[in-house]
Every structure is written in structure tokens, then in C-alpha cells.
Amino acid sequence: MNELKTINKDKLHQLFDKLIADGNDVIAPKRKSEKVFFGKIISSSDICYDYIQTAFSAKSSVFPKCEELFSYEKNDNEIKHLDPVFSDKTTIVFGSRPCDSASFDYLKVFFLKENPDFHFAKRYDSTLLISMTCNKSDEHCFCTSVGISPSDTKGSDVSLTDLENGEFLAEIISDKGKKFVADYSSFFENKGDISQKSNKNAKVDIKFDLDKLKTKIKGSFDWDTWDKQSLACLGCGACAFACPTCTCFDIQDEASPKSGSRIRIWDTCALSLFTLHASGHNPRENQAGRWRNRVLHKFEYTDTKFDMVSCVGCGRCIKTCPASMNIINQVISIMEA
């Protein structure tokens, strides 16, 4: 059983000042006009408690939207080769949802299973995740039909449940949190029950049968579902990029006569430029090709290579896509196809 304590409001904003004060970077929910967003804070005045989802997910955090894997400098005939220097500190991501925090299970899965990716490495290993549980959800949340829940802890380091009182019930999950927890004790009460948590949290109906889409979807690859779902996708990436889960990136190089960088950035199949060959060839040539490879890729390839489906239910494709596209909808066609 996980370790319980308890942090009143008034404490944990200290701790957040504490943490900045100590030069440790603190990624936490900001409002900015209608919507939240994760962003680095400068005082915990800035962090925002009233959201059901941020617009966009946290993995940012260990996964950047571009980052330089090596530079190198140019001496008449010598060469120097420069890697990327990181920071000692620790990066603090706070307000995680359980969708995102189960989402930072697969990112470390994916970049560290088989060929373990340093970049990634280095980040995940300095960055401590706290989580809060889910006490409202909306109609585009299906944690529950990937098999999450509102109150679950998967990928927390610590997980905090608002108690509605002033006080978090706080759970502590890794040894990571236990050193954190341990660190500043001070800021935390020896006491905690797990009982407290079970009504503080959202309920989400199951709107699919995780087990029947992967049974079913294993022989949809040449289904004419495909041609029909895409039809309102433009191809536009959104989905992908708002997703918690989506790794696809390029790389590129930027040089010139004396230095240079390599650099990463992320990308998505949903783009056509994507799978095009040198040769001009496409193998997925059309959206209807790009969309199924994105679905299958969620509910089977992942499942067969790594045991976990890549898709943590929290509803950020539905409200991104500005075609109105819904993959449960979706998923659910599958299933009755």
C-alpha cells in the first residue's frame, strides 16, 4: 500500500515557492484566456486549480517540441563535437491528470525499452510528477474504457486527491516521491485515509469494451471503415499534437560553413509528408490510409509490441479536431462493423 500523508493548500503553495526559490524549474497549470495550459511558473500565484483538462498534455516536459541531440564546431580541418548540457536540477510537473500520468508509463516504455534514448533519459530521470485526481470530468473524457480510472496513480511519483477542505490527501508512489516527500517532510502531516478519497472523485462511464476493439480491430486493416471515417479529417496534425501519448518525430539538420545542430522535432502521421519516399513513392498515399494507421497504431501495434494500448482516454484529439471528428464514435464503429 502506498504511503499516505496529507498537505494543506497554504503548505503546498510554500512548497511550490520553496521549490522555485531553490532554482528548481515548476510546470504547473496556467490559465491564459479560456484555457489551460502547462507552463513553467514563477510564483505558485499562477497555478490554476479549476480544470478538467489542460489544452495540451505535460509530455513536453520529457519529450520537447524540438531539441538539439548535438552541435558541432568547425576548426579549419578539426572537427568538435558538442552534446546537449542538462540542467542538475529537478523539473517539478504538478497537476497532471491520471490520463497523463498513465501516459508517461508508455513515453518511458517507447523511448527507453529498446534502444534507450539519452535525451529522453536524462529528462525523465530529473523530472518528479504530481498528480491530482479527477473530482469532475466532461462528456470527451474515456479514461475508464482503456483501463484508467479518475483516481488512479499510474506513472505519479506522488498523487494529490482535493479533499475540498483546505487539505490533499497525498499518496506517495515511487521512490522518486519518497526521497521528494522525505526532502521537504516538513511541509507535509504524518496522516492521510484512503476512505477520503473514494467520493472526492469524478465518475466516468465506460463507453467501449477495451478487450472486444482489440479482438475486433485485428482484421479491419483492409475494412472500407477506414475511407469513411476519414472523410472529414484534414490532415492537419492536431490530434496527434495535443495527444500525451504520440512520439513521432523528425530530424533534421541545420549547418552552416563553420557549426552546426541536429535537431528533433516532433511530427505525425496524419501529415502526408510523413511516410513520402526520396523516391516520390507514398505508402500511405491517402487520409484514409494515415487515419487507420494512427487508430491501429493506438489500439493494436502498441498492444502487440509493448503489452499497453497507447491511448489514455483523455479526450484532448475530440476537442482539438476542428473537423468535430470523435474517436470514441469511431471506435465504437469498429466494434460494430
The other form holds:
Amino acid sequence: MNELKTINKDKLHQLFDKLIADGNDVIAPKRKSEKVFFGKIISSSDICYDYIQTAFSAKSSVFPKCEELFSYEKNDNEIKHLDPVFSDKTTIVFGSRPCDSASFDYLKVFFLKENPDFHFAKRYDSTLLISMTCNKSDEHCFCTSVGISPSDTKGSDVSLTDLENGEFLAEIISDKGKKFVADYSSFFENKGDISQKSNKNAKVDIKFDLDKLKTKIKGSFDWDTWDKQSLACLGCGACAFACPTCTCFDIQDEASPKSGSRIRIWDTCALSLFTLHASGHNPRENQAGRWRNRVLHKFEYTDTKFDMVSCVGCGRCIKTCPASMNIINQVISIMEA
Amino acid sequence: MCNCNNNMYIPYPMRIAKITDEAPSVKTFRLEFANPDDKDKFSFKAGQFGEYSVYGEGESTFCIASSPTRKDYIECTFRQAGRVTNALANCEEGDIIGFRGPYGNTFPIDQWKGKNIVFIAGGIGLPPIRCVIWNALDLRDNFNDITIVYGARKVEDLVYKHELAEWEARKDVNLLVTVDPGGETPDWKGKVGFVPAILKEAAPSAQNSVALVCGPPIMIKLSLPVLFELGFNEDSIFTTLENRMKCGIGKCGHCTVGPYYVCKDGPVLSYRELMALPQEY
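Can you switch from the form predicted alone and show the form predicted together with the partner chain instead?
Shown next: the complete complex, the earlier chain at its head.
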């Protein structure tokens, strides 16, 4: 059983304002015209609660769209490399949904299990994830099909549930969460009833049987159905940029010969340039192969490698796709083949 | 906390000690560690690769073409094909470039003691194999017969011309150099013909032998049936793969072949391992 507490909205906002005043970064859902995005807030009043899901996940707080790997200064034959400067303060990510929080669990394994990634580790270690369970869902949600649920606490440090009476139920999940709540104990109340949670949380129908999919997908590489399935794909990569678990990146120099930075930026296997050799040979020569790589990577390759399916069922790729590609229909068609 | 304090993207500064023009647009750099401490810490094995960078331009992936038995330097051979390789080609002796590595797996050369080794290479496919050739020649007593079949489209495209002459002169190396029909010059004294045909003519024994093949896909494809006919099998034929790479350490996703990462699970593969891969290389 996780330790339970409650916190009311006023106290929660006072807590965020204090954290901000103490120099910490607080990343929370913010409204920007029609959509809600994660962003750094300067006051608790910036927080938006009216969202089923943010347009993008909070992945960029631990794996930014663009980040410096190192900087350098070069004078003739002297070269000096400098690590990027990481803040020694905590970054608090507030309001991520269970699907996105679960993606942090995957990202942690992907980046740290072997050849630990220095930059990810620095950011991950200083990030505290205060997630929010889902009281609503939409037609694209399929977390329950990939082993996650609207009430899931996986990946969170502290998991809140909106009791819709001005109070939040707080489940303390990780050691990091325990330390945080202990440090700010005056904001929390020592009560809470876990049964209140299930009354509030949304129900999401299971759309496919994951175990059956895992069996069927093995050996699907050579199927000729990928051509047809990928016909609509424009190769724009929008799905990957919206995906909470996509991790591919490019490395480039942003610099002059005398000084500058080597940076990494998000990249995606959906793009034809991703695998193009300097010779002109492209091992993944058509969009069918690229779409297949995306699907198999999510549902087969990472499962084999890490025992983790790298899809959290957030449905963003479906919402984002300008050509109405639908990963749920794709996996159902694999299962029915 | 993961206690990860090593920024693995920071390269070793390397001084270009020597530049050799090998063929049109192909150069070899001999690189020495600018910091002696780096040199002491560094070691690699035959078959590994690295990321070479020009500050301000970016990184490019090449094998280490020199032998691990030569400890004072590393060498790489590259063809000018893009932004980074063009920038590298503009460097001069004495310039500092970046190198990080070694990455990837290695040829199981320790298991080849007492065996015959057959090297088969085409064009710019020789550098990854040259690393093993010198490794074997520097430890010559450990191995039995050494046969090298190397070909290029034209005489001018042959790389390591001085070393080819050196190997030719050695009694303990059986070297066959060939150029494609029409690629010969009036004074060409080597063979004329495609690599698979020359390999068939040479007919090295498959008894107690391993074969290393690296070159253009068509050369590999047509050399394999010849090797099988000679009696080589799935476990005695090795190659080294190449795919576009960025990080070299299994993170960036560029080099994947199905679930495999060429940078970590490769680049060296036996024919048996190669056949188990999906067609994405």
C-alpha cells in the first residue's frame, strides 16, 4: 500500500508558488489558445486543469527537443570541452497523466540500463513527477490495452487524484516522492481514502489483447500487408514528435570552428533521411519499411530487449497524424492476420 | 541516482600526424592522441569503429583501419561524400580533430590461432579488413596461410597502394590484386577480373580456415557462393556491416536493423548471424 495523504487546491498552489520562489522549475499544463501544453509556470495561477491530455507529453523535461551535449573552445591546437551546465534545483513536473508517467519508466530503462546516458541521467535525477490520474478519457485513449490504466501510478513520484471537491488524494509512490512530501509535509493532510479514487477515475475500454499481439507480431516483418497499411503515411514524423516514448535523435554541430556546441535534436525513423547512407543506399528504402519499424519497435523490439512494450496508449500519434494513420487499427490488423 | 558522471559524447582531441592520399577523394589520416593520458587509457580490438569529428561541422562514422598492435596511433580511411568528410578532407597535418570510441564488437581473432585466413575486399571495403590484416601480420606466427584478394573498379581506386606492394613482396602473404575489366592501365601487372572470379581462381582451402569479406553488396553477394563451393560455411565467413550512425552507443536509433543495433550488436557478424538479420542494411 502506498502512503496516502490529501492536499487541497489552495495548499497545492501555495506549494507550487513556494517551490518557484525557492528557485525550482515547475512544469505544468498551460493553456495556449485551443490546446494545453506543458510549460514552465511562473505562478500557480498559470496551471490549467481543464484537459484530458496535453498536446505533447512531458518527455522534453528529461529529454529536450534540442540539448547541448557539450560545448568547446578551440584555439589552434588547444581544445577545451565543457559539460553542459545542469541546474542543481529540482524540476517539478506536475499534471502528467498515467500514460505519460509510465513513459518515464520506459525512458529510464532505455537511457540508463546500459551505457547510461549522462544528459538524461542528470535531468531525470533532478526531476520530480507529480502526476494526475484521469477522471476523463477520450476516444483515442487505449492505455488499458498496453497494461496501464487511468488510475495508474507507474513512473510517478507522487500521484494525485482530483476528488472534484477542492481536494486531491495524494499517493506517495517513490523514495523521491517520500522525501519531497516529508520536506513539505505542512502542505499535506494525513488522511485519505483510496476508495474515493476508483469512483472518480475514468474507464477506458480494452481495444486489443496485448499478449495475443505479442505472439502474432513475431515474424510479421516479412508480411506484405505493411505496404497497404502504410499507404497513407506521409513520412512527416509528427507521430514520433508527439510520442512520449520515442527516443531517436540526431547529433549536429551548432558552432564556428573556434567555439560552439555539439547538440542532439529529436529525430525519427519515419523520415527517409534517417537511414540514408552517404553512398545513396537507403536500407529502409520506402515508407512501408519505416512504418513497420515504428510499429515493431514499439510492440516487439523493446519488449524483447527490455521486457517493456514502448507504447503507453496515450493516442497522441492518432490525434496528431495529418493522414489519419491509426496505430490501434494497425495492431488489430496484425492480430487478425 | 544513477551516478552517471561520464559525458560519453566528449571526444578525444586527436592530432593529424600524417595524411595519405589513397585514391581520388579517399584519404587516410594517422591520428595521435593530443593528450598523453588519453593514449594510455585507450585500447581497442580489430573490427571496432569510432566517431570522427571536425569541430563546427559534425561527426562521421568510420572503422579504425589500423591494427591494435600499433599502439601509438589510430588510422582511418574515408571517402569524401558529405559535409563532415569534406571538412575532414580540408584538414591539414597538425590539425586537431575529435575522436570518440572505440565502439562495437570485434573480430574473434583470438579464436583464429593456427588457422588460415582469407581476406576478400573490394574498393573502400579494404580499410575495415586492413585492421585485421596488420593485426594478423604483426602476430604472424599465430596464423597459418594468409591470402588477400582485393579488387577495385580501376587501378587508381585501389587503396593502400604502398602496402599492397609491401604485401606482394612478402613470402608469407598470398596477395591477389585485381581491377574490373576496363579498369586496367597499360602498365598494370595485376589481375583483371571481378573479385569473385579471382577468388575462385585462387581457390584458397577452406580446411581450418576463416574468410573475411567486406566490400560493395554485389561483390559480397557473388563471393559467398564461391566461398561455399570452396567449403567455407556459415560460421567460418565473417563480414562487417555499415549503417548510418550518430551516437555509436545504442541510443540514437539510426543504425538499427530490426531489433539489432549495428553499433552495439555489430558491426562484425558471421554469415550465420548476418542471415538472421532482417533486410535493413
